[in-house]
Ligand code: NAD
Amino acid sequence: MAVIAFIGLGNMGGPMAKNQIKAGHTVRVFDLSADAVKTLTDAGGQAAGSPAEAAKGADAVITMLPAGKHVKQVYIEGGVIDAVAKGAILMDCSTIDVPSAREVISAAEAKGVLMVDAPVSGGVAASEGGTLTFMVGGSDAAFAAAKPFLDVMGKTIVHAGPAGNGQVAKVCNNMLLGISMIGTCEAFSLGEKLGLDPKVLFEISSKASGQCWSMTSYCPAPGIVPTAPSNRDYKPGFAAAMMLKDLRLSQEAAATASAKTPMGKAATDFYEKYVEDGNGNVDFSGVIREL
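Just the chain, alone, in the form predicted in complex with this ligand, possible?
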(Lines of atoms letter the chains of each structure in order from A and count residues from 1; the text may use other names and numbers.)
(Lines give C-alpha, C1' and ligand atoms only; values in the text may rest on other atoms or scores of the structure.)
Protein backbone atom coordinates (compact mmCIF):
# COMPACT_ATOMS: atom_id res chain seq x y z
CA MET A 1 0.00 0.00 0.00
CA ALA A 2 1.20 3.48 -0.82
CA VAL A 3 1.57 6.75 1.07
CA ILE A 4 -0.44 9.47 -0.66
CA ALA A 5 -0.39 13.23 0.00
CA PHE A 6 -3.85 14.65 -0.85
CA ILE A 7 -4.14 18.43 -1.03
CA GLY A 8 -7.47 20.22 -1.64
CA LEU A 9 -10.29 18.46 0.21
CA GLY A 10 -13.35 20.34 -1.04
CA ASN A 11 -16.55 19.06 -2.63
CA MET A 12 -14.63 16.93 -5.11
CA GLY A 13 -11.28 16.31 -3.38
CA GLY A 14 -12.81 15.21 -0.05
CA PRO A 15 -14.64 12.15 -1.42
CA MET A 16 -11.72 11.34 -3.78
CA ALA A 17 -9.34 11.27 -0.78
CA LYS A 18 -11.80 9.08 1.13
CA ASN A 19 -11.76 6.56 -1.72
CA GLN A 20 -7.96 6.36 -1.45
CA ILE A 21 -8.31 5.65 2.29
CA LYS A 22 -10.95 2.97 1.54
CA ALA A 23 -8.52 1.40 -0.94
CA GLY A 24 -6.11 0.86 1.96
CA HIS A 25 -3.58 3.61 1.28
CA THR A 26 -2.08 5.84 3.97
CA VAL A 27 -3.42 9.30 3.11
CA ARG A 28 -1.82 12.49 4.46
CA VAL A 29 -4.18 15.40 3.98
CA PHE A 30 -3.84 19.18 3.76
CA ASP A 31 -6.36 21.96 3.09
CA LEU A 32 -6.61 25.62 4.10
CA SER A 33 -9.99 24.77 5.66
CA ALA A 34 -9.72 23.10 9.09
CA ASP A 35 -13.25 21.68 8.65
CA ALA A 36 -12.28 19.98 5.40
CA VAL A 37 -9.22 18.45 7.11
CA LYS A 38 -11.31 17.23 10.06
CA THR A 39 -13.76 15.44 7.75
CA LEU A 40 -10.82 13.49 6.34
CA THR A 41 -9.06 12.77 9.65
CA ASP A 42 -12.41 11.46 10.95
CA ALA A 43 -12.37 9.13 7.93
CA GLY A 44 -8.87 7.82 8.74
CA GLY A 45 -6.58 10.36 7.05
CA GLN A 46 -3.50 11.90 8.75
CA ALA A 47 -3.37 15.71 9.00
CA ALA A 48 -0.19 17.37 7.67
CA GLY A 49 0.96 20.88 8.61
CA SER A 50 1.73 21.98 5.03
CA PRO A 51 1.64 20.65 1.46
CA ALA A 52 5.40 20.01 1.58
CA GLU A 53 5.11 18.11 4.89
CA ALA A 54 2.37 15.94 3.38
CA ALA A 55 4.47 15.29 0.27
CA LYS A 56 7.81 14.48 1.95
CA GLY A 57 8.52 10.79 1.39
CA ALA A 58 5.10 10.14 -0.20
CA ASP A 59 4.75 7.76 -3.13
CA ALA A 60 2.06 9.92 -4.76
CA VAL A 61 0.67 13.44 -4.53
CA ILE A 62 -2.90 14.25 -5.62
CA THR A 63 -4.27 17.81 -5.75
CA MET A 64 -7.85 19.02 -6.31
CA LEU A 65 -7.70 22.82 -6.16
CA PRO A 66 -9.77 25.72 -7.51
CA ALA A 67 -7.48 27.28 -10.16
CA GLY A 68 -4.01 27.48 -11.74
CA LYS A 69 -2.66 29.97 -9.19
CA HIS A 70 -3.44 27.58 -6.30
CA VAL A 71 -1.81 24.69 -8.14
CA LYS A 72 1.35 26.76 -8.69
CA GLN A 73 1.24 27.89 -5.04
CA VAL A 74 1.14 24.31 -3.80
CA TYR A 75 3.63 22.64 -6.18
CA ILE A 76 6.15 25.44 -6.79
CA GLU A 77 6.00 28.10 -4.04
CA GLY A 78 4.64 25.59 -1.48
CA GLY A 79 7.61 23.30 -2.12
CA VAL A 80 5.83 20.05 -3.04
CA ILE A 81 8.08 19.46 -6.05
CA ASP A 82 11.16 20.08 -3.92
CA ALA A 83 9.88 17.86 -1.09
CA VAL A 84 9.06 14.68 -3.03
CA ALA A 85 11.46 11.87 -3.80
CA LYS A 86 12.38 11.17 -7.47
CA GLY A 87 10.25 8.02 -7.69
CA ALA A 88 7.01 9.78 -6.70
CA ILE A 89 4.11 10.46 -9.08
CA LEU A 90 2.31 13.83 -8.95
CA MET A 91 -1.30 14.16 -10.20
CA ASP A 92 -3.13 17.46 -10.45
CA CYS A 93 -6.84 16.71 -10.92
CA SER A 94 -8.02 20.36 -10.76
CA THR A 95 -9.51 22.09 -13.80
CA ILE A 96 -6.98 24.84 -14.62
CA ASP A 97 -5.57 26.83 -17.54
CA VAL A 98 -3.34 24.94 -19.98
CA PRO A 99 -0.18 27.15 -19.56
CA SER A 100 -0.20 26.73 -15.74
CA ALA A 101 -0.61 22.95 -16.09
CA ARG A 102 2.34 22.77 -18.51
CA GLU A 103 4.49 25.09 -16.35
CA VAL A 104 4.04 22.98 -13.21
CA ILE A 105 4.69 19.71 -15.04
CA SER A 106 7.86 21.20 -16.59
CA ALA A 107 9.04 22.23 -13.10
CA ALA A 108 8.46 18.66 -11.87
CA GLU A 109 10.24 17.15 -14.87
CA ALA A 110 13.18 19.50 -14.34
CA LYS A 111 13.64 17.82 -10.93
CA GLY A 112 13.28 14.36 -12.49
CA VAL A 113 9.80 13.82 -10.99
CA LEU A 114 6.88 12.35 -12.99
CA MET A 115 3.67 14.40 -13.13
CA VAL A 116 0.34 14.39 -15.00
CA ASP A 117 -2.54 16.82 -15.38
CA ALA A 118 -5.69 14.75 -14.84
CA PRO A 119 -8.83 16.90 -14.77
CA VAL A 120 -12.12 15.12 -14.28
CA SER A 121 -15.56 14.95 -15.79
CA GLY A 122 -18.40 14.04 -13.42
CA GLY A 123 -19.58 15.90 -10.34
CA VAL A 124 -19.68 15.22 -6.61
CA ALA A 125 -21.77 12.03 -7.00
CA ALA A 126 -19.15 10.54 -9.37
CA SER A 127 -16.42 11.66 -6.99
CA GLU A 128 -18.16 9.86 -4.10
CA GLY A 129 -18.88 6.77 -6.17
CA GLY A 130 -15.36 6.53 -7.62
CA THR A 131 -16.79 6.74 -11.15
CA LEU A 132 -15.09 9.91 -12.45
CA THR A 133 -13.69 10.20 -15.98
CA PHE A 134 -10.04 11.33 -16.01
CA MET A 135 -8.49 13.11 -19.01
CA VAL A 136 -4.76 12.68 -18.53
CA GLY A 137 -1.84 14.62 -20.00
CA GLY A 138 1.77 13.56 -19.52
CA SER A 139 4.49 11.18 -20.66
CA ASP A 140 3.79 7.45 -21.09
CA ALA A 141 5.81 6.74 -17.94
CA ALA A 142 3.88 9.33 -15.93
CA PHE A 143 0.53 7.97 -17.19
CA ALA A 144 1.52 4.41 -16.26
CA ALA A 145 2.56 5.52 -12.76
CA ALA A 146 -0.63 7.56 -12.24
CA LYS A 147 -3.13 5.02 -13.57
CA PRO A 148 -3.41 2.72 -10.48
CA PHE A 149 -4.19 5.75 -8.28
CA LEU A 150 -6.69 7.20 -10.77
CA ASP A 151 -8.38 3.78 -11.08
CA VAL A 152 -9.36 4.04 -7.40
CA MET A 153 -11.27 7.30 -8.09
CA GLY A 154 -12.55 6.79 -11.62
CA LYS A 155 -14.15 4.46 -14.09
CA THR A 156 -12.73 5.82 -17.35
CA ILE A 157 -9.10 6.91 -17.55
CA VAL A 158 -7.97 8.27 -20.94
CA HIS A 159 -4.41 9.24 -21.89
CA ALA A 160 -4.93 12.42 -23.96
CA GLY A 161 -1.27 12.92 -24.94
CA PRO A 162 1.59 15.01 -23.54
CA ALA A 163 1.54 17.40 -20.55
CA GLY A 164 -1.43 19.78 -20.54
CA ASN A 165 -3.52 17.73 -22.97
CA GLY A 166 -5.86 16.60 -20.18
CA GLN A 167 -6.78 20.26 -19.64
CA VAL A 168 -7.10 20.78 -23.41
CA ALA A 169 -9.60 17.89 -23.63
CA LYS A 170 -11.53 19.18 -20.62
CA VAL A 171 -11.79 22.73 -21.95
CA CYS A 172 -12.89 21.61 -25.43
CA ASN A 173 -15.48 19.20 -24.00
CA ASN A 174 -16.96 21.75 -21.61
CA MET A 175 -17.02 24.53 -24.22
CA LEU A 176 -19.08 22.18 -26.40
CA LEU A 177 -21.31 21.35 -23.43
CA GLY A 178 -22.00 25.04 -22.72
CA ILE A 179 -22.83 25.69 -26.36
CA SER A 180 -25.03 22.58 -26.69
CA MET A 181 -26.93 23.37 -23.48
CA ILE A 182 -27.83 26.87 -24.69
CA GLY A 183 -28.85 25.40 -28.08
CA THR A 184 -31.02 22.76 -26.41
CA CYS A 185 -32.69 25.41 -24.22
CA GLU A 186 -33.37 27.59 -27.28
CA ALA A 187 -34.91 24.69 -29.22
CA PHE A 188 -37.21 23.59 -26.38
CA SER A 189 -38.24 27.16 -25.62
CA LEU A 190 -38.94 27.98 -29.28
CA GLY A 191 -40.90 24.75 -29.81
CA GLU A 192 -43.08 25.42 -26.79
CA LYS A 193 -43.79 29.01 -27.85
CA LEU A 194 -44.87 27.69 -31.25
CA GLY A 195 -47.24 25.18 -29.63
CA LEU A 196 -45.11 22.00 -29.60
CA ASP A 197 -45.25 19.89 -26.41
CA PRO A 198 -41.64 19.56 -25.07
CA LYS A 199 -42.23 15.81 -24.56
CA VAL A 200 -43.07 15.43 -28.25
CA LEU A 201 -40.05 17.48 -29.31
CA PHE A 202 -37.91 15.23 -27.09
CA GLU A 203 -39.42 12.08 -28.60
CA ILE A 204 -38.53 13.31 -32.08
CA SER A 205 -35.29 15.20 -31.55
CA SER A 206 -33.67 12.67 -29.19
CA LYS A 207 -33.71 10.23 -32.13
CA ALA A 208 -33.06 12.78 -34.86
CA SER A 209 -30.05 14.86 -35.90
CA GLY A 210 -30.40 17.42 -33.07
CA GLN A 211 -29.70 14.72 -30.46
CA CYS A 212 -27.05 15.57 -27.84
CA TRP A 213 -26.14 14.81 -24.18
CA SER A 214 -27.62 18.11 -22.95
CA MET A 215 -30.97 16.86 -24.25
CA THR A 216 -30.95 13.11 -23.68
CA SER A 217 -29.20 12.92 -20.30
CA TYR A 218 -29.84 16.36 -18.83
CA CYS A 219 -32.94 17.76 -20.53
CA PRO A 220 -33.43 21.41 -19.46
CA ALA A 221 -37.22 21.11 -19.97
CA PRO A 222 -38.74 19.50 -16.83
CA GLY A 223 -40.69 16.23 -16.73
CA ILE A 224 -38.69 14.43 -19.43
CA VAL A 225 -35.40 13.06 -18.02
CA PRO A 226 -36.16 12.13 -14.38
CA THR A 227 -32.61 12.60 -13.06
CA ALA A 228 -32.14 16.05 -14.64
CA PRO A 229 -31.85 19.16 -12.39
CA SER A 230 -34.81 20.68 -14.31
CA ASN A 231 -37.00 18.42 -12.12
CA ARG A 232 -35.48 19.83 -8.90
CA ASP A 233 -36.02 23.53 -9.60
CA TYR A 234 -32.60 23.63 -11.30
CA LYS A 235 -30.67 22.85 -8.11
CA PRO A 236 -27.15 21.79 -9.24
CA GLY A 237 -25.94 19.38 -10.65
CA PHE A 238 -23.38 21.52 -12.34
CA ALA A 239 -23.62 25.13 -11.18
CA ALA A 240 -23.67 27.94 -13.74
CA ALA A 241 -20.63 29.52 -12.01
CA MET A 242 -18.63 26.34 -12.68
CA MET A 243 -19.72 26.33 -16.32
CA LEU A 244 -18.64 29.97 -16.57
CA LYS A 245 -15.23 29.09 -15.10
CA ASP A 246 -14.70 26.42 -17.77
CA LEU A 247 -15.96 28.67 -20.59
CA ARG A 248 -13.57 31.44 -19.51
CA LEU A 249 -10.73 28.90 -19.58
CA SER A 250 -11.82 27.93 -23.11
CA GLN A 251 -11.61 31.56 -24.24
CA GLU A 252 -8.18 32.04 -22.65
CA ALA A 253 -7.02 28.86 -24.36
CA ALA A 254 -8.51 29.96 -27.70
CA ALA A 255 -6.68 33.29 -27.46
CA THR A 256 -3.30 31.62 -26.79
CA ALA A 257 -3.84 29.23 -29.75
CA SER A 258 -5.26 31.93 -32.11
CA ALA A 259 -8.31 29.67 -32.54
CA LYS A 260 -11.65 31.14 -33.58
CA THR A 261 -14.46 30.04 -31.25
CA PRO A 262 -17.37 32.42 -31.95
CA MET A 263 -19.99 30.10 -30.43
CA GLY A 264 -17.73 29.48 -27.42
CA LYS A 265 -17.48 33.25 -26.98
CA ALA A 266 -21.25 33.66 -27.29
CA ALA A 267 -21.79 30.93 -24.67
CA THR A 268 -19.23 32.59 -22.35
CA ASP A 269 -20.99 35.99 -22.68
CA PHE A 270 -24.36 34.31 -22.08
CA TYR A 271 -23.25 32.55 -18.86
CA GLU A 272 -21.34 35.70 -17.77
CA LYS A 273 -24.63 37.63 -17.77
CA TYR A 274 -26.56 34.72 -16.23
CA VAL A 275 -24.11 34.51 -13.30
CA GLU A 276 -23.96 38.33 -12.93
CA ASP A 277 -27.76 38.27 -12.58
CA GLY A 278 -27.39 36.17 -9.42
CA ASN A 279 -27.69 32.65 -10.89
CA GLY A 280 -24.19 31.37 -10.09
CA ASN A 281 -25.54 28.63 -7.83
CA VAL A 282 -28.34 27.61 -10.20
CA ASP A 283 -27.76 24.58 -12.42
CA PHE A 284 -26.37 25.53 -15.84
CA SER A 285 -29.51 24.11 -17.51
CA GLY A 286 -31.53 26.83 -15.72
CA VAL A 287 -30.75 29.20 -18.60
CA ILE A 288 -33.93 27.86 -20.27
CA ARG A 289 -35.85 30.11 -17.87
CA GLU A 290 -34.13 33.18 -19.40
CA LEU A 291 -35.47 32.35 -22.84
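Moving from the form predicted in complex with this ligand to the form predicted on its own:
If you are looking for partners or other molecules, they are not here, because only the chain is given.
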Protein backbone atom coordinates (compact mmCIF):
# COMPACT_ATOMS: atom_id res chain seq x y z
CA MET A 1 0.00 0.00 0.00
CA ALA A 2 1.12 3.54 -0.76
CA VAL A 3 1.26 6.84 1.11
CA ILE A 4 -0.94 9.33 -0.74
CA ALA A 5 -1.25 13.07 -0.23
CA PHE A 6 -4.73 14.24 -1.21
CA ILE A 7 -5.17 17.99 -1.50
CA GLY A 8 -8.60 19.50 -2.17
CA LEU A 9 -11.53 17.78 -0.45
CA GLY A 10 -14.59 19.39 -2.00
CA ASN A 11 -17.68 17.73 -3.46
CA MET A 12 -15.55 15.75 -5.89
CA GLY A 13 -12.23 15.45 -4.06
CA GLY A 14 -13.67 14.28 -0.75
CA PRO A 15 -15.27 11.09 -2.10
CA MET A 16 -12.23 10.42 -4.28
CA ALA A 17 -9.99 10.56 -1.20
CA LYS A 18 -12.35 8.24 0.68
CA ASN A 19 -12.04 5.68 -2.09
CA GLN A 20 -8.26 5.72 -1.69
CA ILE A 21 -8.69 5.09 2.05
CA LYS A 22 -11.09 2.22 1.32
CA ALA A 23 -8.46 0.74 -1.00
CA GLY A 24 -6.11 0.47 1.98
CA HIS A 25 -3.74 3.35 1.26
CA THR A 26 -2.43 5.73 3.91
CA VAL A 27 -4.01 9.03 2.92
CA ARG A 28 -2.80 12.37 4.26
CA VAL A 29 -5.33 15.10 3.55
CA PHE A 30 -5.28 18.88 3.31
CA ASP A 31 -8.01 21.40 2.62
CA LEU A 32 -8.73 24.97 3.70
CA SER A 33 -12.06 23.73 5.10
CA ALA A 34 -11.68 22.23 8.57
CA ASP A 35 -15.02 20.46 8.15
CA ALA A 36 -13.85 18.79 4.94
CA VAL A 37 -10.68 17.61 6.67
CA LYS A 38 -12.67 16.26 9.64
CA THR A 39 -14.91 14.27 7.31
CA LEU A 40 -11.84 12.56 5.88
CA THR A 41 -10.08 11.98 9.19
CA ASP A 42 -13.31 10.43 10.49
CA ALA A 43 -13.10 8.10 7.49
CA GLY A 44 -9.52 7.09 8.33
CA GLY A 45 -7.39 9.81 6.75
CA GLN A 46 -4.57 11.71 8.42
CA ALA A 47 -4.74 15.52 8.65
CA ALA A 48 -1.79 17.59 7.42
CA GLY A 49 -1.05 21.23 8.17
CA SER A 50 -0.05 22.20 4.64
CA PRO A 51 0.18 20.72 1.15
CA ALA A 52 3.93 20.25 1.55
CA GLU A 53 3.44 18.47 4.88
CA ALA A 54 0.90 16.13 3.29
CA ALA A 55 3.29 15.43 0.41
CA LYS A 56 6.46 14.93 2.47
CA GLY A 57 7.86 11.54 1.49
CA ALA A 58 4.58 10.52 -0.17
CA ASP A 59 4.47 7.97 -2.97
CA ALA A 60 1.67 9.80 -4.76
CA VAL A 61 -0.08 13.16 -4.72
CA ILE A 62 -3.62 13.75 -5.94
CA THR A 63 -5.07 17.24 -6.20
CA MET A 64 -8.59 18.48 -6.93
CA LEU A 65 -8.46 22.28 -6.93
CA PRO A 66 -10.54 25.17 -8.31
CA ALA A 67 -8.26 26.76 -10.91
CA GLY A 68 -4.82 26.86 -12.50
CA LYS A 69 -3.50 29.46 -10.07
CA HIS A 70 -4.29 27.17 -7.14
CA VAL A 71 -2.57 24.22 -8.81
CA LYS A 72 0.57 26.31 -9.35
CA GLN A 73 0.42 27.57 -5.76
CA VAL A 74 0.28 24.04 -4.38
CA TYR A 75 2.84 22.32 -6.58
CA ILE A 76 5.35 25.05 -7.35
CA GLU A 77 5.03 27.76 -4.70
CA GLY A 78 3.80 25.39 -1.97
CA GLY A 79 6.71 23.01 -2.33
CA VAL A 80 4.82 19.81 -3.12
CA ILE A 81 7.12 18.90 -6.01
CA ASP A 82 10.15 19.18 -3.73
CA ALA A 83 8.52 17.33 -0.82
CA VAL A 84 7.56 14.01 -2.41
CA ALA A 85 9.53 10.77 -2.27
CA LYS A 86 11.86 9.78 -5.07
CA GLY A 87 9.85 7.97 -7.75
CA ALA A 88 6.55 9.57 -6.70
CA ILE A 89 3.70 10.20 -9.13
CA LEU A 90 1.74 13.47 -9.09
CA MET A 91 -1.83 13.57 -10.41
CA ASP A 92 -3.73 16.82 -10.81
CA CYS A 93 -7.41 15.96 -11.30
CA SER A 94 -8.57 19.59 -11.38
CA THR A 95 -10.11 21.12 -14.48
CA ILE A 96 -7.82 24.04 -15.34
CA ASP A 97 -6.41 25.92 -18.32
CA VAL A 98 -4.08 24.02 -20.60
CA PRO A 99 -1.03 26.35 -20.23
CA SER A 100 -1.10 26.05 -16.41
CA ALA A 101 -1.31 22.26 -16.61
CA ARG A 102 1.68 22.11 -18.93
CA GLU A 103 3.66 24.59 -16.82
CA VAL A 104 3.25 22.56 -13.62
CA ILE A 105 4.06 19.24 -15.30
CA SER A 106 7.15 20.83 -16.85
CA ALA A 107 8.23 22.03 -13.39
CA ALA A 108 7.78 18.52 -11.99
CA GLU A 109 9.70 16.91 -14.84
CA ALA A 110 12.54 19.40 -14.34
CA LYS A 111 12.91 17.96 -10.83
CA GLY A 112 12.75 14.39 -12.12
CA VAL A 113 9.22 13.77 -10.84
CA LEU A 114 6.51 12.10 -12.93
CA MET A 115 3.20 13.98 -13.25
CA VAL A 116 -0.06 13.84 -15.20
CA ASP A 117 -3.03 16.11 -15.67
CA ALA A 118 -6.09 13.93 -15.16
CA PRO A 119 -9.36 15.89 -15.14
CA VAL A 120 -12.52 13.91 -14.50
CA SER A 121 -16.01 13.50 -15.87
CA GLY A 122 -18.99 11.95 -14.13
CA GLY A 123 -20.06 14.23 -11.30
CA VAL A 124 -20.51 13.63 -7.58
CA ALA A 125 -22.33 10.32 -7.90
CA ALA A 126 -19.49 8.85 -9.98
CA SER A 127 -16.95 10.28 -7.56
CA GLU A 128 -18.67 8.53 -4.68
CA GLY A 129 -19.07 5.30 -6.61
CA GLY A 130 -15.52 5.20 -7.96
CA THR A 131 -16.80 5.22 -11.55
CA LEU A 132 -15.30 8.47 -12.85
CA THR A 133 -13.83 8.90 -16.31
CA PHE A 134 -10.26 10.25 -16.30
CA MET A 135 -8.76 12.03 -19.30
CA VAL A 136 -5.02 11.80 -18.74
CA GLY A 137 -2.21 13.86 -20.22
CA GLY A 138 1.44 13.02 -19.69
CA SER A 139 4.28 10.73 -20.73
CA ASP A 140 3.78 6.99 -21.13
CA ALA A 141 5.78 6.42 -17.94
CA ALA A 142 3.72 8.93 -15.97
CA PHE A 143 0.46 7.41 -17.22
CA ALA A 144 1.60 3.92 -16.23
CA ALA A 145 2.53 5.14 -12.74
CA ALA A 146 -0.75 7.01 -12.29
CA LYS A 147 -3.15 4.39 -13.59
CA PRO A 148 -3.26 2.11 -10.50
CA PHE A 149 -4.30 5.08 -8.36
CA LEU A 150 -6.79 6.36 -10.92
CA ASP A 151 -8.30 2.89 -11.21
CA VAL A 152 -9.36 3.15 -7.56
CA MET A 153 -11.45 6.22 -8.37
CA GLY A 154 -12.58 5.59 -11.92
CA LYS A 155 -14.09 3.14 -14.36
CA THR A 156 -12.63 4.58 -17.57
CA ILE A 157 -9.02 5.77 -17.69
CA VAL A 158 -7.95 7.17 -21.08
CA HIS A 159 -4.46 8.34 -22.04
CA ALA A 160 -5.15 11.44 -24.13
CA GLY A 161 -1.54 12.10 -25.09
CA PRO A 162 1.24 14.34 -23.80
CA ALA A 163 1.09 16.82 -20.92
CA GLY A 164 -1.97 19.07 -21.01
CA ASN A 165 -3.98 16.86 -23.34
CA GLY A 166 -6.18 15.68 -20.49
CA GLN A 167 -7.32 19.26 -20.08
CA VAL A 168 -7.80 19.60 -23.84
CA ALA A 169 -10.07 16.54 -23.84
CA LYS A 170 -12.00 17.82 -20.83
CA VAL A 171 -12.76 21.29 -22.22
CA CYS A 172 -13.79 19.85 -25.59
CA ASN A 173 -16.05 17.28 -23.90
CA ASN A 174 -17.68 19.80 -21.58
CA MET A 175 -18.14 22.38 -24.31
CA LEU A 176 -20.08 19.73 -26.21
CA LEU A 177 -22.02 18.86 -23.05
CA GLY A 178 -23.01 22.47 -22.44
CA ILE A 179 -24.16 22.88 -26.04
CA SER A 180 -26.12 19.62 -26.04
CA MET A 181 -27.83 20.36 -22.71
CA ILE A 182 -29.15 23.68 -23.99
CA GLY A 183 -30.40 21.97 -27.16
CA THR A 184 -32.06 19.21 -25.13
CA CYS A 185 -33.76 21.77 -22.89
CA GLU A 186 -34.99 23.72 -25.91
CA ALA A 187 -36.42 20.56 -27.49
CA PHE A 188 -38.35 19.51 -24.37
CA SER A 189 -39.57 23.06 -23.78
CA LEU A 190 -40.76 23.45 -27.37
CA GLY A 191 -42.43 20.04 -27.39
CA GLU A 192 -44.34 20.71 -24.18
CA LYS A 193 -45.51 24.14 -25.38
CA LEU A 194 -46.81 22.50 -28.55
CA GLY A 195 -48.72 19.90 -26.54
CA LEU A 196 -46.34 16.94 -26.67
CA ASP A 197 -45.94 14.91 -23.45
CA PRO A 198 -42.24 15.04 -22.41
CA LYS A 199 -42.31 11.28 -21.78
CA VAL A 200 -43.45 10.69 -25.34
CA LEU A 201 -40.72 12.94 -26.70
CA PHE A 202 -38.18 11.04 -24.62
CA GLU A 203 -39.49 7.69 -25.86
CA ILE A 204 -39.07 8.85 -29.44
CA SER A 205 -35.91 10.96 -29.34
CA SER A 206 -33.95 8.67 -27.02
CA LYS A 207 -34.14 6.02 -29.76
CA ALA A 208 -33.85 8.39 -32.72
CA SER A 209 -31.28 10.78 -34.17
CA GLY A 210 -31.74 13.28 -31.33
CA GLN A 211 -30.35 10.85 -28.77
CA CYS A 212 -27.60 12.25 -26.54
CA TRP A 213 -26.25 11.85 -22.99
CA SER A 214 -27.97 15.05 -21.85
CA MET A 215 -31.28 13.38 -22.65
CA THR A 216 -30.85 9.71 -21.84
CA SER A 217 -28.68 9.95 -18.70
CA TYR A 218 -29.44 13.44 -17.36
CA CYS A 219 -32.83 14.37 -18.76
CA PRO A 220 -33.72 17.97 -17.81
CA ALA A 221 -37.46 17.20 -17.88
CA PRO A 222 -38.60 15.81 -14.50
CA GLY A 223 -40.09 12.36 -14.04
CA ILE A 224 -38.25 10.60 -16.86
CA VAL A 225 -34.71 9.61 -15.75
CA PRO A 226 -34.97 8.80 -12.01
CA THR A 227 -31.36 9.70 -11.14
CA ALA A 228 -31.39 13.08 -12.92
CA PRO A 229 -31.24 16.31 -10.87
CA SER A 230 -34.50 17.39 -12.52
CA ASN A 231 -36.22 15.05 -10.04
CA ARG A 232 -34.77 16.80 -6.99
CA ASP A 233 -35.50 20.42 -7.88
CA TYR A 234 -32.26 20.67 -9.91
CA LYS A 235 -29.91 20.35 -6.96
CA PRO A 236 -26.44 19.59 -8.38
CA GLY A 237 -25.14 17.28 -9.71
CA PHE A 238 -22.97 19.54 -11.74
CA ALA A 239 -23.59 23.15 -10.82
CA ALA A 240 -24.18 25.78 -13.49
CA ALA A 241 -21.22 27.77 -12.14
CA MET A 242 -18.95 24.78 -12.80
CA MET A 243 -20.31 24.41 -16.33
CA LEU A 244 -19.66 28.10 -16.91
CA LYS A 245 -16.09 27.67 -15.66
CA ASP A 246 -15.49 24.86 -18.15
CA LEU A 247 -17.12 26.75 -21.01
CA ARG A 248 -14.92 29.77 -20.31
CA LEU A 249 -11.88 27.49 -20.37
CA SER A 250 -13.04 26.16 -23.74
CA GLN A 251 -13.23 29.67 -25.12
CA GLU A 252 -9.80 30.56 -23.77
CA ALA A 253 -8.43 27.44 -25.43
CA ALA A 254 -10.25 28.24 -28.67
CA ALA A 255 -8.74 31.71 -28.73
CA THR A 256 -5.26 30.30 -28.12
CA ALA A 257 -5.68 27.82 -30.98
CA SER A 258 -7.47 30.28 -33.31
CA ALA A 259 -10.35 27.79 -33.47
CA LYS A 260 -13.88 28.82 -34.39
CA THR A 261 -16.44 27.64 -31.81
CA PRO A 262 -19.60 29.73 -32.40
CA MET A 263 -21.90 27.29 -30.59
CA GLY A 264 -19.42 27.06 -27.72
CA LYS A 265 -19.47 30.86 -27.51
CA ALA A 266 -23.28 30.91 -27.56
CA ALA A 267 -23.42 28.31 -24.77
CA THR A 268 -20.93 30.32 -22.72
CA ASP A 269 -23.01 33.47 -23.11
CA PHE A 270 -26.18 31.55 -22.17
CA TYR A 271 -24.69 30.12 -18.96
CA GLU A 272 -23.10 33.47 -18.05
CA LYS A 273 -26.54 35.05 -18.03
CA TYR A 274 -28.01 32.09 -16.12
CA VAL A 275 -25.33 32.30 -13.42
CA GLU A 276 -25.53 36.10 -13.24
CA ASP A 277 -29.24 35.70 -12.53
CA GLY A 278 -28.41 33.84 -9.33
CA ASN A 279 -28.41 30.24 -10.53
CA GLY A 280 -24.77 29.34 -9.99
CA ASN A 281 -25.59 26.64 -7.43
CA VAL A 282 -28.42 25.16 -9.51
CA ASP A 283 -27.66 22.09 -11.62
CA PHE A 284 -26.69 23.02 -15.17
CA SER A 285 -29.75 21.13 -16.49
CA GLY A 286 -31.92 23.66 -14.64
CA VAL A 287 -31.65 26.00 -17.62
CA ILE A 288 -34.82 24.31 -18.88
CA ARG A 289 -36.73 26.49 -16.42
CA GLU A 290 -35.46 29.57 -18.26
CA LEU A 291 -37.02 28.34 -21.49
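Superpose the two forms; the largest set of C-alphas matching within 1.5 Å is the rigid core. Not measured: the values here are computed from a predicted model. Positions refer to the first chain, counted from 1.
Novice: Fill in the domain rotation here: degrees turned by the smaller rigid part against the larger between the two forms.
Specialist: In whole degrees, the smaller rigid segment turns 8.
Novice: After fitting the core, how far does the CA of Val225 move between the two forms, in Å?
Specialist: It moves 2.9 Å at the C-alpha.
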